[in-house]
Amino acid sequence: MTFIHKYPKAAKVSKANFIVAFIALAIGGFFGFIQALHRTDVFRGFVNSGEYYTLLTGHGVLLALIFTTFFIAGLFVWGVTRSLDREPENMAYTWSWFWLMVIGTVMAAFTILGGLVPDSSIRAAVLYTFYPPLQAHPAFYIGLAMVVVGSWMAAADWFWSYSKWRDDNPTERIPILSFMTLFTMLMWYVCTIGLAIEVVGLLIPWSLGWVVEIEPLLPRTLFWFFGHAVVYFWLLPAYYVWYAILPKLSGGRLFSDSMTRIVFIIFLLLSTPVGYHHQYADAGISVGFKFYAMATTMMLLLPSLMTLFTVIASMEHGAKQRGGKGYFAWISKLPWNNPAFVGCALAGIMFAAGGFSGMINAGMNINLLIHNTIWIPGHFHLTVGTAVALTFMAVTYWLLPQLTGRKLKFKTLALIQPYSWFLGMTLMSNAMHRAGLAGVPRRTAEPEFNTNAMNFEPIFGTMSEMKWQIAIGGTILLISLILFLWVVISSWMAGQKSEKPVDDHIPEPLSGVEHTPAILDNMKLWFALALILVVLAYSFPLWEMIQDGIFSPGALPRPS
C-alpha cells in the first residue's frame, strides 16, 4: 500500500510543507539569477544597486531559511510516520505548526519585499545574518522568530510520536528513520538557543525602538551560536536520505546501523561550538576560544568521512548486485539513468568539494586569506546550494508518487535536470572560489572584476573568464530549477493515477541494529553532553561581551 493510502493524514502535511518548500525556492532562485547577472555586469536592468540588497537578503532567507526548514519538515513528517507506523498525535496540534510557520514565512517575506517598492518603510536588507548594524522592520525578526517557534513546535510534535510508539515498543530500538530526526532536532534546539535570545531579547526591542543603541559584537556572537550549527539542521536531512535512501536507489543496503548512529550523535555534539570560526577577524573574542572552535570543526571531519565511506561502501554494494566488478568498474552499474539517484550521487561528489573549501574556512590562520571574500559565498553554494538543494529536489522524484500516488511525468526532463544543475553549480562556484583567492570581495553589489577602480590579480585563469562563468553557471542554475518545477507541477497536477502500490521499500542494514550498542539510543545522555560542550565554549566569552552592560555599543569587550 502505497504512503499516501496508508497515512492519509501525514501525506497532507508532508505535501502541504513541500508546497511552500518550493514556492519559496523558485522566488529565492530567480532572485539568485539576476544576482548574477547584476554582480557580474552582464544585465543590470531587473534592479539598481541598492535593490540588489533586497534581493540579496531574499534569495539567503527564502532559500536558505525557509525552502530547507518546510522541506525537512515535509520529509521528517513521511519519515516519522512511516518508521514508527502511526499518523501524527494530534492533527489540530500538526496544523497549527505548520500555519505558524506560515505566517512568520509571509511576514519575514513581505518586509523583504517591501525594499523594491520606492519609498516603503518597510524594508529589511539585511542580508541572511540579519544581525547589526543592519536593521530590519519588526515584522522581519517577529516572522522569523515565529518559524522557529513553529519548527521547535514540529519537533516536539515528533517526539510526541516517538513518546507514544515507545509506550507501545518499550524494548525496541528506535527505527533509523526516527533516529536521525530526532537527534537533528535535539541539534536544532540547542543551536536555536542562541537565535532566540538574540531576536527576542536584542533585535525585537531595538527594531521597536525601546532600545536606542546596541553592542554589535553581542548579537554577531550569538547569530553565529546558530549561524553555523544551521548549516548541519541543513544537511543532516540531506545525510538522512543519503544513509536510508540512497543505498536502496543504488540497488543494495545500507552499509552500517551503528555508523549512521554514530555520525548523528557526533553532529549533535559538536555543532554549535564551532560558531566561532565565522568570528576568527573579530577583536573582543579570545584567541583561545576561537582556538577551541577550530578544533572542533576540524573534528566535524571525523563524522563528514565516516559518512563518506558509508554511502559509497552502500552504493558499492547496490552496484555489485547489479553485475559490477572491479575497483572501480562498479560504478557504471549504478542507476544513472534515475533522476533520485543521479541527484543524490551528485550532490554528495560536490559535498566533498565543500569540505575542502571548509576546511581552509576553520583553518585559523588560512582563513584570513579569503575571509569576506566571495570564496565563501562559493563554498555556501557547494554545500547548502547543491548537496542539500539536489538532493532535496532528487529525493522529491521519489517522495512525489507516493505522497499523490500519482506517475512522475517527463522522466526525461527529471533526469536532465541534476546534471544540469551540477554543471550550473560547478562553473558558477569554481570562479567564485578563485575570484575569492583573488581578494573580489562579497557582499557588494558593483561588478569589481578590474574595473578602473579595483584590480586584482587571479592565481589562475582571468577575472573576465571568472564573471562569465558566474554569469552562465547561474543562467543553468535557472534552467535547471525551471525543468525542476515544471516535472513536480506537472506531475502532481496531471500525473498518471496508478493503481499499483509505490516501491517505498527500504531494505534493512547489512550490519543492523543488533549489532548497534544500546547506550547510541539514549538521548538524554547525548542531549546533556551537547549542552555542557555548548557551556564550556560561550559562557566566559558572553559572559566578557556583557558585563560592561548589554546595550552598551561605547564599550567594546576587551580580549582577555
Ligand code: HEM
The other form holds:
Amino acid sequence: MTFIHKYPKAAKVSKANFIVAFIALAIGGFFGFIQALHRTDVFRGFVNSGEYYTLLTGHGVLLALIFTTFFIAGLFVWGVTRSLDREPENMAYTWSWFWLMVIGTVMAAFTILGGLVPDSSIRAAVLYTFYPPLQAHPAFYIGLAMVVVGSWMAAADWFWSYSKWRDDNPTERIPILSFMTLFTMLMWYVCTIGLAIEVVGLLIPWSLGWVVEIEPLLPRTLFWFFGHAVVYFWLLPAYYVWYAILPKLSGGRLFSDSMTRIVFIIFLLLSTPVGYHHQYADAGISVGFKFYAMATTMMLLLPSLMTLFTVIASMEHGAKQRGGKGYFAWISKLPWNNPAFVGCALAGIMFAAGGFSGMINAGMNINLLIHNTIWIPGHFHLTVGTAVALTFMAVTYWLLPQLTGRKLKFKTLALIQPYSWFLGMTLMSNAMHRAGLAGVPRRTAEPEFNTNAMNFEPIFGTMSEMKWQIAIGGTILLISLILFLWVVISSWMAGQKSEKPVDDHIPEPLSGVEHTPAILDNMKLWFALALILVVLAYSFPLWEMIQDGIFSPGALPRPS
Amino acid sequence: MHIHKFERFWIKLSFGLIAFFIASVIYGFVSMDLKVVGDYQTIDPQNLGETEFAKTGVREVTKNGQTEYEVYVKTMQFAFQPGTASPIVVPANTRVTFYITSPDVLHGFDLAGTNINTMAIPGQVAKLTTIFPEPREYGIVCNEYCGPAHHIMEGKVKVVPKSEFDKSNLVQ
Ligand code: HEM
Ligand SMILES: [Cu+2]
Ligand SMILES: [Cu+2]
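Switching conditions: you have the form predicted alone, so give me the form predicted together with the ligand.
Below: every chain and molecule of the assembly, starting with the one above.
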C-alpha cells in the first residue's frame, strides 16, 4: 500500500498540481536557455532584443510564481493528507481552488506570450515584478490575482482538514508535516496582504483605465512587502523536504522536532518585515527604515543556520546508521547513488553558497555594489533556482511512485540529472556573480556598451570567459531539465505498477515531540505576533507615503 | 525542551555572526562614509520643467567655503540627460552631488563597477554624494528594465583632473 491506494482522491489533486508545475518548468526553463545564449551574444537568433523581455517575463512568472506555487500545492496536499490521515474534506472545493489557479495562470501566460505576436495589443512585458508605470494588459494582473486567491483557498483547505482532525484528536500534537505546512501558509497569508492591496487596490483599476495616474513608489513598496516573504514561501517547502524527508533518504531520522518547529515560527515572524532590503537603492524611503529591515534580515540568518545544523546532523546520523565513521569520512557512506537523496543534498550545498552571496546582498551599503547587477540572478539561481527547484525535482523521484503506484524508470538518467544541474548551475552562477561585480546589469538583452566604447572591468577572470560559462552552464541546465522531464514522463506513463513502488516510511525524530513545548503549537499566538511585527515595520512608512494622496505624485502609464 | 549541546553552541555562534554582520554595516556607515540614498524630496514627474530639472547638467555651488558640484540628471526612455548624448564631466577630488529623477518609468543609474548605484523613480529625487578620487571614465548603465529598448540606455561620466576642468559648460 502506498499513498495512491490509501488516498486516491488526494493523489489525483497532487498529480494535477504537479502536471501544471512541470509544464511551467519546461516552458520557463527553455526561455532561460534562450536568455543565457542571447544576453551573452552567443546566439541571438531565437528572438530580437525587444522580445527578450517577453521571454524574461515568461521565465520569471512561470518559474518563480507558477512552477513553485503549483508544486508546493501538490506537495502540501500529499503531506497534509498523509500526516492527518484523511482525504480533503470536500473534493468540489479542492478542485475549485485548483481550477481557479489554472485559469489565472492561463490568462497571465496568454498576455505574456501575446508579446511575441507582432503588433499585438495584448502584452505584458513587465517582468515578474510588474513595476508601474509600465503597464500590462489587465488580464495579466487579474490572472495573477486569481492564482493568489486560489492559493488562499488551498491554504484554507488545509486548515479545514486540520480543524476536523483536531475535533477527532483533541489532545494530540500537530503532526510535524502539517505543522510545517500550516506555518508556511500562515506566513503566506501575512505577506500576500501587501500583494493583494497592490494588485486589486491599485493595479487592476489602473490597468482598466478607471484611474489614470499612479504613484510608482507605493506599489513597488507593497510588492516588496510581499516580495521577500515569497522567497520563504518557496524555500520553506524545500526546508520541509530537508527536515521531513531528507533524513529518511539518508538512512536516519530527523534530529529534533522542537527545533524544526522553532525554525518555522521564526520564519513566520520575520519573513515579512524585511522587505525594504530590496529597496536599499530607492529614493523616498528613509535610511532608518532601511536600517531596521537590514537588522531584521540579518536575524533571519538564524533559522537558516539552524536548518543547516539540523540537516547535517540528521544526515550524519543516517550515515552512521549505514556504518559511517569519523568526523568527515561518514559522508562517503551516504546514498550517493539515490537520485532523490543526491538532488536534495546538492541543493543544500548550493544553498549554503547562496547564503554567502545573500549576506552580501543584505549588507545595506555593500549591496549598492551589486544592486540590480547580474550578481542578483547569480544569487537566486542558487537559492530558488537550485535549493528550491532541485529539491523539488529530487523529491519528485520519491513522491511520484507514491502518487502513481509506479516504479521510477531510468534510474541512471535520474541520477545524472541532479549532478548535471549542479554542474550547470556552478558554471552559470559563479560567472553571473563575478560579472555582477564588474557592473554587468541584470534584465538586459544586450549588456554591452554599444555606443560609448566603454568596457566592463572584471575583478576576477575575463568577460569572454564569463559569457561562455553562462552560455554553457545554461545549456547543461537545459539538458538536465530534459532528463528530468524524460524520467518523470516515462515513469508516469509506463513505470512498472507495484503495491509498494518505493519505501515511503518516515521514521520518528531522534528528539521527538514529547520534548516539544506546547506553546510552539499555538498558531493564534504566533500569527498575532507576526501581524504586530508587520504593523510595526510598515504602518508608519506606508502612512507617510500616502499622505499626499494615494495616486500622487502621479505618473502616466506607459506601454510595456 | 531538549537542545543538544552542539546545537546550543551552534546557535550562539550564529548570533555572533549576525552581530558581526550588523556591526560591519554600521562600521561602513560611520567610518567609511558608505551611505545609501534616503528620503530626500518628492516631485511632480509630469512637470519637471517647473523644477530644478528644467535645466539638467553640472552646476557649481559653494558650501562651507568649498567649491562643490551638483549634477541634475533626468533618466528617460532610453537616455540619460546628460550622460548619453554628451558625457557628464566633473573634476576629480571634489565633492559631487547627483540629483536624479525620472519623468516616465523606473530606471537605474549605475556607474558600472562602483557603488554609485540608485533607482530613478518617477516622483522621487535620489540624492547621492561622492568624491571621485582620480581622473577616469565610468560607463553609466540603466540597470532597471524600462521598456523594449532598455538595453541601449547607457551613458558616460568623465572625471577630469581639477586643473583641466572646463567651466564653460556649467549650467547656471
Ligand atoms: C534551465 C535553467 C535556467 C536557466 C538557463 C536560467 C537562465 C536565466 C538567466 C540567464 C537569467 C537572467 C536574465 C537577465 O537578467 O537578463 C534568468 C533570470 C531569472 N531566473 Fe532563471 N534560469 C534557469 C532556471 C530558473 C529556475 C528553476 C528558476 C526559479 C524557480 C529561475 C528563476 C529566475 C528568475 C526569477 C529570474 C529573474 C527574472 C527577472 O529579472 O525578471 N530560473 N534566468
Ligand atoms: Cu529579499
Ligand atoms: Cu532601462
